[in-house]
Structures are given as C-alpha cells and as structure tokens.
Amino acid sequence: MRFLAPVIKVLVLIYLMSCACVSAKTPLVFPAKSTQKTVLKIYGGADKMEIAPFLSAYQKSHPEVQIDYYELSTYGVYREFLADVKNPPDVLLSSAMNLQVKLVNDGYAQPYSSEYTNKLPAWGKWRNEVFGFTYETAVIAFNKDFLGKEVAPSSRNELLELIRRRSEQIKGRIGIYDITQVGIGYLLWAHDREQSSSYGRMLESFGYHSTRVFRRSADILKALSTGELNIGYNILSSYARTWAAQHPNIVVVQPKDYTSVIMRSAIIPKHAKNVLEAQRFIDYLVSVQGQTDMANFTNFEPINNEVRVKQKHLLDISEGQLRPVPLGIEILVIDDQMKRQIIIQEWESALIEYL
C-alpha cells in the first residue's frame, strides 16, 4: 500500500494548490464522494498539507462525508472555539495537549467510549473526553550546507558547543516557535524548562545569537531549506521529516540526552452538531486502519505501537531518552497564570536582551 502514498500526496498537493480561497476562516473542503451527504466540521492545528492525505483516506471508507477542515494555529483552535462555544465544530484536533486538557477540565467536551477508544493505552486518553492519536517527537533540524563535514550535534550540550564554536555564522540563524503565539511552542518550551539541566544556557545562548521566532513550522523549515536559517529547534518530527524528504539539505536529529514527546489529541465539543460523525471520525483516528493510513499517507507518527513497529520509515523511538508530555490534569500546571507569566517573561527577556 505504501507505493500509493507518494501518488496520493502529489494529487492532494495539486488539489490544495487549486484552492486559493482556503484560509483560517474559509475551510479546506473535501466534497462528499457520494450523493448522500453529511458534513463533518473540524478545527485543526495541523498544516493542511500534512493532514489532507489522511482526510482523503478517511473519505474512502466514508464517501458520504463532506469534511470542512479549518486550519488554525494551536492557540487559534482554542481561541476560535471559546469565541463561540454554542456553535462549535464537531471535532477539535490539536498538538497543544495542555489547551485540550484545559477545555476538558473546564467542561467543554463530551465523553465518548467505544471498542476503538477503549483500546487506547491509559496514558493515551483522559476521562474518555480527550484522545491521543499520534506519538511525535520534538527534533532539531539543521541546514546541511552549514554543517559541511561536521556531524550534526546529537544532544543539547553538543548543540551549545557547536553554537559556541561557530558563533558568528549562527547569529540570526536559529529559528524557534514564538511561544507567546504558538500553543505547541509554549508546551514544548515549558516541558524543556522542567526537563533540561541546560535550559538556562540554551536560553542565554539563543538570546545572544539573536534567535528568530516563527508562528509556523513550515516557515522555520522553509528558512532552513533556503539557508536563511542554520538551526531549527524543537520542531515536531512530522513536519521536519516531510520537509527533509523534499529538501535533502535539511538534516533531522532526535536529541539523545532526552527527546520530548507529544500527542496530537481529539475532542468532541459538548455542543457539537454532528456528534455521530464526530464519534465515527474519532474511532477511525485511533483504529488500526486509521493509524495505518496515518503512517502511510502522512508523517504523523501513530500512537498504536503495533502499527509503529511495522513502519520501518518512522524514527526509532527506542533510541535516546523519551520524555512524554503527560495527557492529564498534571499538565495544567504549566498553564497556571503566574507560572505562565514567569516562563514567558524569562523567554522574552532573554531574546530581547541582546537586540
């Protein structure tokens, strides 16, 4: 089946390029394949280029479903939903686990249980209201031309050493997420703060080297591919691998001192209009068929380990030290107002100090 994946990706790319009207307020519409039509409305934080082949695969087994996919930032998914909670989409998809858990904890989701969701590991769901469907690492990406004959650093200490040695070549050429605007950026940065003994040195070094901030993974990776950036830090592996496959001058490293792991997750809002279709979509997301389609047609990494071990193209998660972000109430600690203020203030102060 894998030989079909590149063909489907190309066809989807052509389709997307023809949809000049797509924007955050205008959905990417996947018309139903049959005359009997029902509409599934999704707010999602995933780039449409990455998720479109997966949504197309879903329609093969559900031809009566029209999918309206609204591509938003991870904060956008959260904010747009709260802006009109009585008129929500049918499903929220986001990699910002803390924001998804907060919506559940605040009573905005409805429970769902099925033979498919019941097979998720306990750490892959919370209260039968938020369901993890990927298992993705945060990686470091490099421009190969910048590295030259050097081996890419495999840990944060090696990264700091590289930055120190080649300081002048790196100034203004490190890219990270804007944690004030990108939900997954804040989540990963806050997780780093808890996990890394080198966090303070990383922050100081990034500030001194005039690190640039971005709102989209694609913008960081595009700048890496053109040589505008030399290093991209804490990028989701799904996006990094997609770009590295298309741009051989991008090198992706899963740091071995520790690697943060996040799950994309799904919620059915309490006031969703098309609950039945939302439930069917959740079932597909976590089913073996859906997880296999995900592995074949996208670079999202499945949560189902039986599917993972059959996919030799996935990054080896047995290497290094994986430190998953928990999907549960404990994650809300990083969203405590005072803690959030401290994290953002120290981040902004470090990046602004050397400007």
Second form
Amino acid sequence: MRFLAPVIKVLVLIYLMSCACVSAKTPLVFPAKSTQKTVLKIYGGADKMEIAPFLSAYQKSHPEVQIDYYELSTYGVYREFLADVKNPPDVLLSSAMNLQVKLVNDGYAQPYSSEYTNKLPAWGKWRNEVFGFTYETAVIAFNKDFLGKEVAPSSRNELLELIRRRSEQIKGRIGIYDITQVGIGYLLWAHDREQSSSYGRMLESFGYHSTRVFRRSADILKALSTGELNIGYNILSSYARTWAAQHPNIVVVQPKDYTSVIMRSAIIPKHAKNVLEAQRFIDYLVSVQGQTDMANFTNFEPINNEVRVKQKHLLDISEGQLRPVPLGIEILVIDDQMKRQIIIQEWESALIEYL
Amino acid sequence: MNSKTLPSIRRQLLTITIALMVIITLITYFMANNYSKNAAKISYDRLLASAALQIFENTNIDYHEVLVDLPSATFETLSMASNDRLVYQITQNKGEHLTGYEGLYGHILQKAGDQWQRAEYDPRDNLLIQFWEGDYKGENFRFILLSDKLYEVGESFDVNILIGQTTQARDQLAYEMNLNVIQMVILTFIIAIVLILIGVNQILRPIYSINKKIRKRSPTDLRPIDMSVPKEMADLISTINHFISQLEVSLNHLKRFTGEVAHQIRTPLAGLKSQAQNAIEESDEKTRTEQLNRVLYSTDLLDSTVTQLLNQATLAHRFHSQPLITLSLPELVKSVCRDVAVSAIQRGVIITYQGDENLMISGDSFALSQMLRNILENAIKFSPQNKEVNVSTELHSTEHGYIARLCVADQGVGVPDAQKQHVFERFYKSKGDPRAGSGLGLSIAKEVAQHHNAAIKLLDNTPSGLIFEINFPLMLTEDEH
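Now show the form predicted together with the partner chain, given that the preceding structure was the form predicted alone.
Shown next: the complete complex, the earlier chain at its head.
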C-alpha cells in the first residue's frame, strides 16, 4: 500500500487546489486608469462580458478607481456575502430581488440617499437601502415559423386560446424556466400566481401540453430559433431581444394584460470598507450619465424615464401594464419557505408527470 | 425710609400667569404626546393583529401536517408601513419551526420573558394575542404573538404566529400628530400671553391714574380723592382719604396748638414786662422787692411751661423712635417717688408707696417716669400741709384678665365731676386756681398712658381728694411662667 501514498498526496493536493480555485473567487480586475487608486469591490450576478463595458465606462469618469468584479450566480452573491458578513464587498449587484430585499430586511444594508437616488421611482427602491438600477420585463417569445401568418397573441388569454386551438402542434413545444433551479424563474412564476386570474388555467394548460423546463434563457431561445420550441413563456426581455435581433424567426411579445417587471438592484453592505466609493458608484448607476452608458454599452433597460425616452428602447411603457415585483416586504411572501414548497409542489404536480 | 421697593405688580402678575401658562402648556404637551403615541400604537397594533389573523385563517391541516399558505394581502397590508422591516415565524406545538425566520420564536420568547401584554381587544374567544416591544438585532421592533389551536378529527395542533415589525411608521405617525398638537399649543400660548398682557395693563391702569392724580396735587390740597376705581382699590382710596382727613385734623390741631402756645407764652411775657416796668418806676423799696419777686415767680412759671413743651416734643419724638421694652413697674414708681420725695417734704407733703413687686409691663421708662412725675407733682401741688400722697401698684384682675394698676391718691380738694373731663386738656387750669402750672403736665401724662395702651381715669378719694388710676396691660412675671 506504500506506493499509493504519493498518489494520494497528489490527489489531495489537486483537491485542495481545486477548492482554492472555487472558494477564493477570482475577480475580474479593472485596473485604475490613473495612478491614485482606490479599490471598489463588487459582487455581481451579471455576466462579466455583459457588464464589463459598463464598468469601463464608469472608470472614464472615475479614473482613480480600480474595480474588482466578482462574477457570481444571483444566489452566489447572497451566499458569499453571508459567508463573511464582516468582510463584505462594497456593492452587491443582483437581480434576485427576493434575496436583496431579504438582506435589507435582515439589517445587512446601510442607507444612502442623494439627489440621484431620490429621483428613483417609489417602486425602484426600498428604505434607501436597495436601489433598482435596471429593470427587465418577462416576455413571451414565439417561433415565427410556427405562427405563420397568425398575429402573435398579445395577452395571456390570447396565448391560452392559441394553445387550445393548435394543441397538437404545441405539445412538448412550450419552454419555461425550471422554477426549482432558476431563481428568476421562481420569482416570476410566484408573481404570476399572485397577479393573474388566468394562472390556474395556464398551469393546467402547460401541464397538459408537456411543457419543457430549462435552466438557462439561452437554451430556451436556442430551442425556439431551431424550431424545437414554439413558445417560450416568461423569458427575460434582455436575452429575448438580443436573440431576436440575431434570429429573425423569433418574435417577442410583451403581454398586454400585464407585464411582470423585475429589477436588478444594488446594496451597500453595512460593513462595506469603501463606503464613499460605493455611494459614488450607486449615484452613477442611477444618474442620467450612468443610465445612458448602461443603455449604450449593455442590453440592460435603464430605469430612468428620461434616458428611456432618449434611447428609444424596444420597450414601450405606454403599452400594457407594468407590474413590478415589489421591492419591499411584500416579496417576503414569495420567499417564504412554506409558500415556496406550496408553489413548487403545485408546479411540479402539474408539470412533472408529463416530462 | 428703610422699606425696600417690592417687585412691580405688573411683573409679578406676568410672572405668575406666564409660569402658569408654561405649566399648563407642558402638561397639555405631555398628555398630547402620550395620546398620540397611544393612538399610533393602537392603529399599528391593529394592523399587526389583522395580519396575524389573516395568516391564521390561511393555516390549515393537510395530511396530518400544518400548512401555512401566507396570503400576499397580509404583507401588502403590513407594507403600508413602507419603510419598516418585518420578521416573522410560524411555529407549531412547542415551537417547532413551520416557516419564516427560523429561531426567531424561541429567541423572542426568551427575550420578552413575561413582559408580553395581552391585546386590549379580543376579536375572538380562545384566541391569545399578545404584544411585546423591544430591541431585535439593533432596531426597535413591535412583536405580535398569536396563539391558537387547529383541530382535525382526532388531532389538534397549537399554532403560534409571531410577527415583528420595526416602529418607524408608528413613530412617524405619533411624531406628526404631536407636531400638530405642538403647533396648536404654541398658538394658544401666544394668544394667551397677548391677552394676559392686555389684561394686566387694563387692571393696573387705575393705579397709575391714582398715582398721577396725587402727584399732580399741590401740598396744601387736602380734599379727598374723588375718582371711580375697581372695588379692590376703593378701600385703598378710602384709606388714603381717611389719612388725608386725619392729616387735616392734625394740621388744624397743630395750628391751634401753635396759637395757644404763642398766647400762653405771650401772656406771662406781657405780665413780666409790665411788672418789670412797675419795679423800675417804684420808689418804695419794699414794694419794689415784692414786684421783683413776682417777676421771678412769673419767670419760673414761664420756664416750667417751656420745659413741659420741650418734654412733650421729646416724648413725641421718643414715641416714634423708641421701641417699648419690658420693665418692672414698681421699680420705676419707687425711683420716681424717691426723686420727688424731697421737694414734697419741703412743701410739707409726705409720699407713701405700697405695691406688689415684679409687675412687669412693656413700656418706655423715660416716658413713664415723666408721666408719673407730672401726676405726682400735680398731687403734691394740690395737697394740704401734712397730708399724704399715697402711691400704689397692684396686680388687679378684671373680666379680661390681669392688669397692672398704678394709683396716685391725694387728699386735696379734688375736682368736681364736671371738670374731670377737662383736666387732661392742654393748658387747662382749674378756675380760680392761683397756683403756678403750665397746664401741660397732665395732658402729657395722658399721651404717655395712651402710648402704652393704658387707661387713665380720675376717681374721687375719700373723704376728699383725687385718685389717678392707670391700668397697664400686664406682661407675665418670671414667676408666673
């Protein structure tokens, strides 16, 4: 057995190294553009490639700042932060509203208000501790080939009517997020459950038509573009529009009965080291300049009305009803363990048997 | 003048009323503060209670397990306190976690101990709703704990619903209500102060006008003040008027007195002058000697009159400046008797004294000696040769208590009853009385007696003569203590 020892040693070493790689997250470092530097540490739920141009734009006006961006999953942002509360980043960016609200509600955030944050709409912030800086809508995407000459349904009722009418073509060809795995998917589904009178019929209809569940937006959109899926429900608008721009056979519809809105939001943790820099970053995030940069360099939807009008984004807010997922204690209901259990059970018992 | 000027009435009135206003304002403020806190507490407690009840309505037994389906409306209701944080936990039986913030129930139960307060209203029987307010993780939270039982065939579960919310919104509500109250109170306060200022000025106006009226008067104008004043000041005015009339009487008195004095002095002077002239012209040695003796006699008389006048002035001054002291009446009487005894014997009159020891009265010894001396000299003067003047002091009991009685009795001709009342008048001399006297001695004696609150009386002696009886209020002797 003695000869095994070096092998085990190597294995242990490899294991330790891999651990080190996983736990000691490696940030994406944006070095300061001038000599005098201060470090802004951000935990973000957004894709590096997505947010990098925006962070670079920030450095143009703040050249002395070095940004260490840690890309994490939305749940990762929450978990990594709680793992070491006394040694937090300066800013938490996340689209998991329920988790952000929970952090604020549990007293982990510090308040900040400035002329910039005061301009946010009432639904765009809570307690001056969490600030929404971009929002996304949940849209319905269709395969154009499937629709043919038909006009895309513009509301949930029309969607259900279409499904019922063309039931045979639709079996196994609806795609939604796996709410047991995708946080946003759960949030939007639970929000639908509270908002929609058609929720029950939808659940039944989706179940009957062997709806497929996915863990990534891209997978749904890819399947839509290849014709593997005909309908994608509650897809985040930013991804849907990017794909639609590249794949003309994808049609994006924003339901007119109501449109769910989720926000990416920012928090300054209570024990943040570089509070001043974090506050300047928050100001930038919600300022006209920051929002314009965001609109120009990312596919994030600016929350600021003025910017939206200037940029002529795809979203027309006058069309349909925006129903933001609330940034406040109402969201605690959605986040409740037992509620989650009830919703997921309901969802699974309707869908899983057809999988 | 040694009297200090007291603080002005206006200032006193203002100080008192403003102090009163401040106290009332403070009391009102504290009551209002209490009230608004309570009102805010009740309304937000109701919100919490309705939330807990809603949750309970949505708690059911499902396949032998308690299932809580949180109603979203509940949290929407609670989010009316838009900036308040919320924590909750729902447990079953002895605190086993169902949903919410795990560990909260046990933590708060332990922290609150027995400080839970039962809700003042019970929406339903058998339902226990309790409140507790305290610190949770560095912020003030209001907790509600609803406990009830759920029944299903053959089984039952205790359900505990614990909700805690920070108190920002209720504090804000209380603060706003309070602010309204403070504004009201300040407004009331200002109005009251203005009214008080006006009122005090109104009240004090008569005082100023009286002052002005008196100040404008000439010193010789002794007419009474005639003006309409409030009831409380009418007394003051009538006192001032009384004082003015007294002053007038005194002035008239003084005028008369001065006239009399001038007259009394001038008459002997005129006599002196004519006697002296007569003596110059008189060639007969014997007659001239007689005339000169008369001049001497008149001079003596004048001298004694002036002395008495001076005495009277001295006494008047003493009465104003000397306080009365405790003294022994017998000691004083004996000392005066000894002083006049020699001159009495020269006139063939014997003075006897008999009296209780230790009669203490309060008095001015100089003035009392003067009084007694005048009475004694008067008695000696009117005593026939070889008669006695009996002086006595004694403790005397009356219906009002004990008094010290001083009696001087002579055996002269006495005074007819009709003349007794005039004996004490100034410059009074009994008609046809040839003996020298100023006519002032007895009037001085009476003044002194009055100053000592002593009653002076004239009584007839038997078989003839006069008794002066003077009754002093008694100071208790040492023994009687």
